[in-house]
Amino acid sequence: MMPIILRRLATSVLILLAVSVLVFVATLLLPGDPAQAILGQQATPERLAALREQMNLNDPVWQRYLTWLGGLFIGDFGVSAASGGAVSALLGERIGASLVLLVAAGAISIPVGLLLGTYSALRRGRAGDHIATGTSLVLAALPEFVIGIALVTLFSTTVFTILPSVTMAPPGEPVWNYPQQLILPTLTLVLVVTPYIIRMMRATMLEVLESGYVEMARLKGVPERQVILKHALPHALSPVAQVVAIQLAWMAGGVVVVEFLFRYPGIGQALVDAVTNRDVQVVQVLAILIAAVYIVVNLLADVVGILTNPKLRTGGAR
């Protein structure tokens, strides 16, 4: 089992390095002069030259990439060209705010999706199954901004006015001090992610319940509760872990739209501001951060899939 995990880890490191090259090259291909975009059209040649030197724009491309990559390894993310402050200090609170939002959404969507998917499989063809599958199909077809706008319309404007439509925490104060402002963005992410988990868990559970080893356990007189918990559920979790990982990884990128919609002070709003201000250093760090989260979550899903799949465990042991 350990060689399989080590191979996955090595592959993840190589993918992350490749992503870092793509992110760096993509920022180089952005049109216009970064120094000119920051200082404006009225900037003097001397100020432009000084800012280009500060941003290392005069160095060869390969040297700029290695300097940037080396800084990432030691936690030096550079200096924001727009604000003049360290990128790490600028993004510290934003990352914390997004982490709170993602953890809250994941803590709700994963258990709810697994439970509803299992319930739907066990009640196949009944009313509960039809309601769960129909609702999940409708929600899965809607983009996150449509769900967010619908929630704002329902709970903040037209029908009810019980929740704030945007985040209005004072600057410098943690957003979790105002939990009511977390409800709508968290609920939006939950409603986007949960349907996919429900549908995958239902399909996988149905396949496992019809398998030979489950039928054999039932023929031996094993109680149905034990059949589900000890025989069916562990085999169903392995493929579902991949879907959960994809959805969690999507949240790392999809949170950009949700945060922009609710004016939530996280990495999504920071990325939009950085692109608007042509703050290349911030864009690079946020892009590689989102990619790293995606890769790490998928790596953890591979590990969970190996640990919950007896075939992979015994195959790795051999």
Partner chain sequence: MTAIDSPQLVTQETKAPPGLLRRLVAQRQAKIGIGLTAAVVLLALLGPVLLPVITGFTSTEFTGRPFQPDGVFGTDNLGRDVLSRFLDGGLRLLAYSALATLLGMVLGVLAGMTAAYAGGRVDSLIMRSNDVLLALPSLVFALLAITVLGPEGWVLVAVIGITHAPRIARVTRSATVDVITEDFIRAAEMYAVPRWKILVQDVLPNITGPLMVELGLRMTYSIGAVASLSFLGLGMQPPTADWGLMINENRIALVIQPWGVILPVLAIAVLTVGINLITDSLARAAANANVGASK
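So that the term is clear: the rigid core is the largest set of C-alpha atoms that superpose within 1.5 Å between two forms. Worth saying up front: this structure is predicted, and the values here are computed from it rather than measured. Residue numbers count along the first chain shown, from 1. Compared with the form predicted together with the partner chain:
- Shown in the overlay between the two forms, fitted on the rigid core, is a CA shift at Leu69 smaller than 2 Å.
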Given for the second form:
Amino acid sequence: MMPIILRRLATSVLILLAVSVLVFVATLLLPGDPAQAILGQQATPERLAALREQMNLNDPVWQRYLTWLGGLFIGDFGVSAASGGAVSALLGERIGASLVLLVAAGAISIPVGLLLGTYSALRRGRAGDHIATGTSLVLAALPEFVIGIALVTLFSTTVFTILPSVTMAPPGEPVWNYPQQLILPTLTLVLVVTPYIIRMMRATMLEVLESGYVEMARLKGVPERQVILKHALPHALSPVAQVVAIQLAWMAGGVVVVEFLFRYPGIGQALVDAVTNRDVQVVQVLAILIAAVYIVVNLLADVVGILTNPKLRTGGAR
Amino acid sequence: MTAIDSPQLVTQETKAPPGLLRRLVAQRQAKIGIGLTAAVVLLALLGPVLLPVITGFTSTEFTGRPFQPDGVFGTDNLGRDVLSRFLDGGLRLLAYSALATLLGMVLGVLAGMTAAYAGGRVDSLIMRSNDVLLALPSLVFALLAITVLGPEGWVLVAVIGITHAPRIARVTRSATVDVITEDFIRAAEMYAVPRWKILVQDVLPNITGPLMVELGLRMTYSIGAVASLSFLGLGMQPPTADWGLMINENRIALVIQPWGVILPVLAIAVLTVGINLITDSLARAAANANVGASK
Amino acid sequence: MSTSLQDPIRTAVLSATGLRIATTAGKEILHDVSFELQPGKILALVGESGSGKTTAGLACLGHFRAGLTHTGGEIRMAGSGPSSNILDLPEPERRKLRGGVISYVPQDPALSLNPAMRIGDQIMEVLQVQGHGSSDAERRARVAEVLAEVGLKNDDAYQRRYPHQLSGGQQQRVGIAMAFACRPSVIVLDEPTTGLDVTTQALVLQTIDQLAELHNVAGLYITHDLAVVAKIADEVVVMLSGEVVEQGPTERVLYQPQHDYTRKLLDSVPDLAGKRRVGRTSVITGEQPVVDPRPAAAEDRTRREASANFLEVSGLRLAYGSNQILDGISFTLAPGESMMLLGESGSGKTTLSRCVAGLNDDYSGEVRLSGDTLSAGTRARTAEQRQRIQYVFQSPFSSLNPRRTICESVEVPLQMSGKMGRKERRRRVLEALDQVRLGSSYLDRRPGDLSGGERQRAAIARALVNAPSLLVCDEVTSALDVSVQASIIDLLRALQHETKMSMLFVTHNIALARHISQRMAILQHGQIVESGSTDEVLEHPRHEYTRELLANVPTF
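Form predicted alone done, so how does the form predicted together with the partner chain look?
Expanding to the full complex; the earlier chain stays at the top.
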């Protein structure tokens, strides 16, 4: 079992490296000169040369890549072209704020999705199933900003005005001091992610419930509850873990729109600002960060898959 | 003694199931989906044409002061007629999404079929590159590209198409792998049918089901992505009339002049829900030859 | 018709009367089915695919698969009052019967054992659910006991294995152990030996027979295989599309069948001795050594050129990693001769046939056709060589492209080999379809409209359309029902007579030998362990493996 997990880990590291190359190449495609971009048109040639030296722009490409990659490891994310400050200082608090949002949304949507999906599968074809699948089908189609705006319209402007539509924490204060402001962004993410988990859980459960071993368990006289808990659910976990992983990772990207919509002070907002200002350094760091989240979450899902499969666990010997 | 299975006698009730499209439209859900989608598509197509007749304003013309209740739906943040902008704002979104989806499908299907059919090193090379592209969420990838290349139309189409490609390639590959293990492919190989012909004539017709489903799914995502980018102010640029951009421009005044936001949000919602309903019915029709027969 | 055997002396443990089951859409698939199970006796429920035999078997456990509902009739257990109709019981009551009083052995243990549970725990589960024994220790002892009863090891290490760590035969015995664990009075066996090789099948059948008799269990044995019925059943019920057409003691049904369908079915079963005529052509015995090529020799150009060794295979080897699939295979085939390649799964027989046909190009060694060494792989062979060797695949459900018409599929070889026009090709396709007894109405139909037998005929037409001199048939009847198998065998023999082609017939079913081939070669672990004329091999087997096969093949 360990060799499989280690091999999987090595693949993850390789993919992350490949992503970093891809992201780094993006800088090279940028028209113009980063130093010029930071200092503006009026910069003197001396200052430009000094900054180029400081940013290692005169080194060969591969050396710049290695320096940049090494910097990522030690937390030196470079200099923001827009503000001229260190990228790490810019992002520090925001990463925490975004994580709060992601963890809250994940903590709600995963159990709710799994439960509703299982419920739906067990009541296949009945009213409860129709409501759950119908709702999730519609919600799954909607882009996140549509859901977000619908929620804002409903809860903070027209019908009820009970929740704040934007986040306004005084600078320096952590977002979780204002839990009311977290409700709408979290709810939006939950509504976007949960439908997929419901649908996948339902489909997987249906497939498992029709398998030979579940029929056999029933024909053995095993009570229905035990059939589901002991024979069906364990087999549904691994494929669903993959989907949950993809959804969590997707949230890392989808959070951009939600944060922008609610003016939430997280990395998504920072990313949009950075793109607007064409601040490549910041965009690169954030892209790598988000890719890393995706890769780690996927790795975890695969480990779950390996652990729940005795064929992989025991090495498949006859 | 006569043969038992004299074929004329055994022509039993093995009647051919109805075709994919017939099975699709036999479902009520698909009919609703087609209705919703058609309504928005017609609106987007005819809107720009009918604009002079209906409102008499162009979509970028200033007709009054900002956020006034003038006209049918009032004016927007710069005093332009909301209805005019709404009618004019769907076509570009649709066109960009369709082009991006098409690009993604072409790239993805080619890559997926090649990977599955060639196998071995080509397969792992294509699939590993896929993994790398998949590790960047599509929106982040798009933002990275826009940072570097600017918010041009072709950048949107190309970048969204490229982010679709790996996902489509995965689906295509697994569908193709299922088909190429069938003996009729081996038979074609045995008769030395050229490889491209095997792919076109034996593989492609047998994976249209999953591909159609993927097409619908990707179209939904393309619309979402193009509209989201415009909403973030990083897609279509002012003063273009565009649904996503309209939402961005008018949402500050959601309380006093909601139409500038509600109209485009509604249109996008109806469109994506409609396409998703069709796609879901299509998936059911593709997976089960008996769908619609009993209903 | 209701032919329930009311015998006052015997008391049935379970009786089904007037059972009707329909799909939820309203189509009835079981019509008035009745049968009785006696203690210590095995009743065989025989029918071809789609006859409803599994549905009837599952109904005995009060279980209906999704989409099916019970519409009439009852199933009664002996010993209880008028309320003993299982199908009237509420679900929890039925559940208590399942696994305890009535148990079930599934068709495919690889799918029916929970892959994530240790086998010991799976047997233990039945005992716990049924409350068998008074303590876990007692139950654990029973698990060990029943494992020994089915002839498996019963130590802790074995009980801690997962299903994937067992062979197919062992998995099936775990399934049987699970069914016998609670000492049931009725056991339903759903084709429990399908997919096992004959030796394992013989062992499993013996186990079932012994246990049923020892514990006085009534057995319902669902199968399509009449030879197995002859071996194990005391009584037989024959089903045809959801209806019982005949029932009675095994002796009577098998040797004095009353109903036309039973007679047809029995006539279709190939037998080792070749006493039955499967189809119109006579069986192959000593008097008819080779499909006679002589009269036609003068007209046949290729035949004249051919030497005695028309096909010559020498030193064929093929390995995937450390797995030696083919280990030095050599044999020859004369023109007009039919040879059977017999082997169980994993013997390398399909690989061998594919190497000959050029579908597998990983081999070393030589394949010579009329003296010319063939390149490995069809793409490397010449068009003429490709045309002369044709291959028919095992499953007609997989070998025809479902999206293309029969004509489009059958004309592929012509398209690839010739400069024939569309019209000419269509004419040739029609001829080939005539040869396989399919008419012109099939030209523009798609495989989805055809039955399995018709599809296999179309697949054979594709192989014939180019007038090959060697036809390689890879298990061409194993995906088909026995009556369809008979007609295909009949067709192949007739075609061989008509066209004087040679044939390589690959199969796992030794009973077909006299019905198809003059010579046979027996494959084991990638080697030919025995070869010779069919008579020679069947009557004087020299190799241990052949003798074992012949001893274990069920026949009647």
